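Taking the form predicted alone, here's one chain by itself in C-alpha cells.
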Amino acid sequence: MQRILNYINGQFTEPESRAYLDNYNPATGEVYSLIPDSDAADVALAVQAAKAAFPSWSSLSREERSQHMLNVAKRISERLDELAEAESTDNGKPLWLAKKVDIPRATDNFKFFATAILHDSSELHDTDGLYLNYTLRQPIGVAGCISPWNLPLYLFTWKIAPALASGNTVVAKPSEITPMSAYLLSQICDEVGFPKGVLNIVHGLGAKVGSAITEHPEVPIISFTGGTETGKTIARTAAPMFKKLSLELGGKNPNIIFDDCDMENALKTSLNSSFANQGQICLCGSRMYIQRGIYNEFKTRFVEEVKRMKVGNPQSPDVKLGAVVSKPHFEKILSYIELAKEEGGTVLCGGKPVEAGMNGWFIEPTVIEGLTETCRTNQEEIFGPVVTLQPFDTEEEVLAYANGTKYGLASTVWTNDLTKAHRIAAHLHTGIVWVNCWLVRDLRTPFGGVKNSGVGREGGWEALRFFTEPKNVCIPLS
C-alpha cells in the first residue's frame, strides 16, 4: 500500500514518530493509502528548514521567484490527468470536475501570483516638497498555510502561491482527509528543482500538525481555510502571539431569486450552485429564497431537475454527484436531514443514502421546504447536498432572511432589474455577491467573508499585501 511522505527541506521524509494514518477512498469506503501521523517534531524540522531558506529566497529577484513558480505551474498542467485522478479518488468528487476545474485552477494560482509579483508596486508620497515618504513591502518570514479537504489542490495552492511570490517561505499542512494531490505537488517541486526548504509540506491531523504550526513562535503569519470552530481555536492561539492572521471559514449562503429573473438561467445555475462538489463548497447556495409569484413554478421545475441528477461512481463522465468525503461527514449530513424533518420540514426529493454498488458514502441531492428561518437547519452549515426553499414577498423580508445568520461569505441575486440588483447587493452582509451568475472568480478580486465567515481577504493584491509587511521610509529633501 502506498505511503505518502512529508516534504521537508527538499527531502521526502517519514514522520518522526514513524506512525501513519489510514487514507480512505470515499467511493469505496476502503483504505487505499497511508499518510504520516506527524506532530510538533516534524513541524519543528519544517520551520527550521523554512527559516534557513528564507534569506536566500527573499533575496531573489522577483523574476527569479516568478520563474521557479512558473516551472511548478507548467508541471502541474503536464500532470493534469494524474492529479485529477488522485483528487477524485481522494475526495470522491467526479473526475470530470477535477479535470475541468480543480487542477486547472491550481495551475492558474501559481501562474497568476508568479506574474502578479512582477507588476507589484508601492506608494510614494510627496509631503509638500519637504519630504518623500515611500513604502517598502517586505516578506515576513515563515508562513503557515493550512488548507481544507473540499478543494484540496485548488485551495492549497491558493495560499502557497502568494506567500511564495511575496518572498516568504512556507510550512503547509493539507487536510489529512485529502492529502494525495499535495503529495504529488511535493513530487513536482522535486522534479523541477524548486529551492530546498522554501516549500515544506507536513501531513497529519489538525490537532497535532495544525496546532503545532499555529503555536510555533517562528511562524509569524497564518493563513487558514476551514471550519469556523477551528478558526476560533487558531485565533485564540495566534492573537496573544500577535501573529498576522487570515481566516476563511464557513458559509450559509443565500440564493435570492426574484420573480423578474431569467428563470432558465436561474434554474440551471442554481442546480450547480446547490450541488456542485456534492454541496461541499463554502460558496454553495444552501438557502434558496424564491419570490412568491414564481415560487410554485420554480420549485416544481427545480425538484424535477434535481431528481434527474445522477449520483454514483466519480469516474463516470455522466455522474453529477460523487461520494461525500468521509463516513463521519456522511453521517453528519444525514443527521441534518433527520433534524430538518423534526423541525417541520418536508423533504421534496432526496434525503437518503444512495446504493451506488461501491460501498462508499453517497447521498441523494436533497431539497427541503417548510422550515422556519431560525431553525438549526437554516442556521448551521451542513456542507453537503442539501438545500432549503422558502418563499418571500418583499425586498425587506428577503434581506432579513438572507442576513439572518451568523455567517456572511457569499450570496447570489437573480433579477433583470439592474437598479434592484445594485440595491440588494449593497445591503447584503456578505463578502461576495454574484448577480445573475455564480462562482465566477477573477483572481484579481478580494475573496473572503464577514461575521463568522472569517477575517481578512485573499486574492489579487489583497493576498500579496497580506503576506508582506509595509514599512514607511521618510527622506527629507532639504
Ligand code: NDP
The other form holds:
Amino acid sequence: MQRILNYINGQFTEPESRAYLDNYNPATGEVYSLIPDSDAADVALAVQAAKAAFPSWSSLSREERSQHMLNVAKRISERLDELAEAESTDNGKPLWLAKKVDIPRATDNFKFFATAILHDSSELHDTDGLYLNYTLRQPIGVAGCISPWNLPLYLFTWKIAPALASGNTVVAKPSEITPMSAYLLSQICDEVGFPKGVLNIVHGLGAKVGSAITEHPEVPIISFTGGTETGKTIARTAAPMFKKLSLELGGKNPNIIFDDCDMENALKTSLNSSFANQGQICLCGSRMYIQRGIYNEFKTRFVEEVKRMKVGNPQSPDVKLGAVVSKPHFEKILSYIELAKEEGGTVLCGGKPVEAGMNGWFIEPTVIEGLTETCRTNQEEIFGPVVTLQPFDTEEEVLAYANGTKYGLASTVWTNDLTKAHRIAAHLHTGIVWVNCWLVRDLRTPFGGVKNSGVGREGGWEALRFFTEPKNVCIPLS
Ligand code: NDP
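What would the structure be for the form predicted together with the named molecule, given that what you showed me was the form predicted alone?
Next comes the full complex, and the chain you just saw is listed first.
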C-alpha cells in the first residue's frame, strides 16, 4: 500500500514515531494509503529547516523567487490529470470537478502570487516636505499554513503561495483526511529543484501536528482555514504569543432570491451553489430565502431539478455529486437531516444515503422546508448537500434572517433591481456578496468572513500584506 511521506528540508522523511494513519477512499470506504502520524518532533525538524532556509529565500530577488514558483505552477499543470485523480480518490469529489476547478486553481494560485510580487509596491508619506516616511514590507519568517479537506490542493496552495512569494518559508499541514495532493506537491517541488527547506509539509492529525505548528515559538504567523471551533482553539494558543493570525472559518450562507430575479439563472446557479462539491464548500448557500410571490414556482422547479442530479462514482463524467469526505462526516450530515425533521422540517427531496454500489459515503442532495430561521438546522453549519427553503415578504425581513446567524462568510442575492441589489449588499453582514452570480473568484479581491466566519482577509494585496510586516522608516529632509 502506498505510503505518503513528510517533506522536510527537501527530503522525503518518515515520521519520527514511524507510526502511520489510514487514509480512506470515501467512494469505496476502503483504506488505500497510509499517511505519517507525525507529531511535535517532526514539526520541530520542519521549523528548523524552514528557519535555516529563510535568510537565503527572503533575500532572493523577486524575479528569482517568482521563477521558482512559476516552475512549480508549470509542473502542477503538467501533472493535472494525475493530481485530479488523486484529489477525487482522496476526497470523493467528481473527477471532472477536480480537473476543471481544483487543480487549475492550484496552478493559478502559484502563478498569481509569483507574478503579483513583480508588481507590488509600498507607500511613502511626505510629512509637509519636512520628513519622508516610507513603508518597508518585510517577510516575517516561518509561516504556519493549515488547511482543510474540502478543497485540498486549492486551499493549501492559496496559503502557501502568498506566504512563499512574500519571502517567508513555510511549514504546512494539509488535512489528514485528504493528504494526497499535498504529497504530490512535495514531489513536484523535488522535481523542479525548489530550494530545500523553503516549503516543508508535515502530515498528520490536527491535534498533534496542527497544534504543534500553532504552539511553536519560532512560527510567528499562522494562516488557518477550517472549522470555527478549531479556529477558536488556534486563536487561544496564538493570541498570548502575539502571533499574526488569519482565520478563514465556517459559514451558513444565505441565498436570497427576490421575485424580480431572472428565475432561470437563479435556479441554475442555485443548484450549483447548494450542491457543488457535495455542498462541502465554505461558500455554498445553505439557507435559501425565496420571496413569497415566486416561492411555490421556484420550489417546485428547484426540487424537480435536484431530483435529477446524479449521485455516484466520482470517476463518472455524468455525476453531479460524488461521495462526502468521510464516514464521520457522512454520519454528521445524516444526523442533521434527522434533526431537521425533529425540528418540524419537511424533506422535499433527498434525505437518505445513496447505494452507489461502491460501499462509500454518498448522500442524496436534500431540500427541506418548514423550519424556523432560529432552529439549529438553520443556525449550524452542516457542510453537506442539504439546503433549507424559507419564504419571505420584505427586504427588512430577509435581511434579519440572512444576518441572524453567528456566521458571516458569503451571501448571494438574486434581483434585477439594481438599486435594491446595492442596498441589500450594503446591509448584509458577510465578507463576500455575490449579486446574480456565485463563486466568481477574482484572485485580486479580498476574501474572508466576519463574525464567527473568521478574522482577516486573504487574496490579492491583502494576502501579501498579511504575510509581511510593515515597517515605517522616517527620514528628515533637512
Ligand atoms: P477542521 O477545523 O477540522 O480542520 C482544518 C485543519 O486544521 C485540518 O488540517 C485539521 O487537521 C487541522 N486541525 C484540527 N485541529 C487542530 C488544532 N487543534 N490545531 C491546529 N490545527 C488543527 O476543518 P475541516 O477540515 O473539517 O474543514 C471544514 C471546515 O472548514 C468547515 O467549517 C468549512 O466551513 C471551513 N472552511 C472555511 C473556508 C473559508 O475560506 N472560510 C474554506 C473552506 C473550508 P485534521 O484534518 O487532522 O483534523
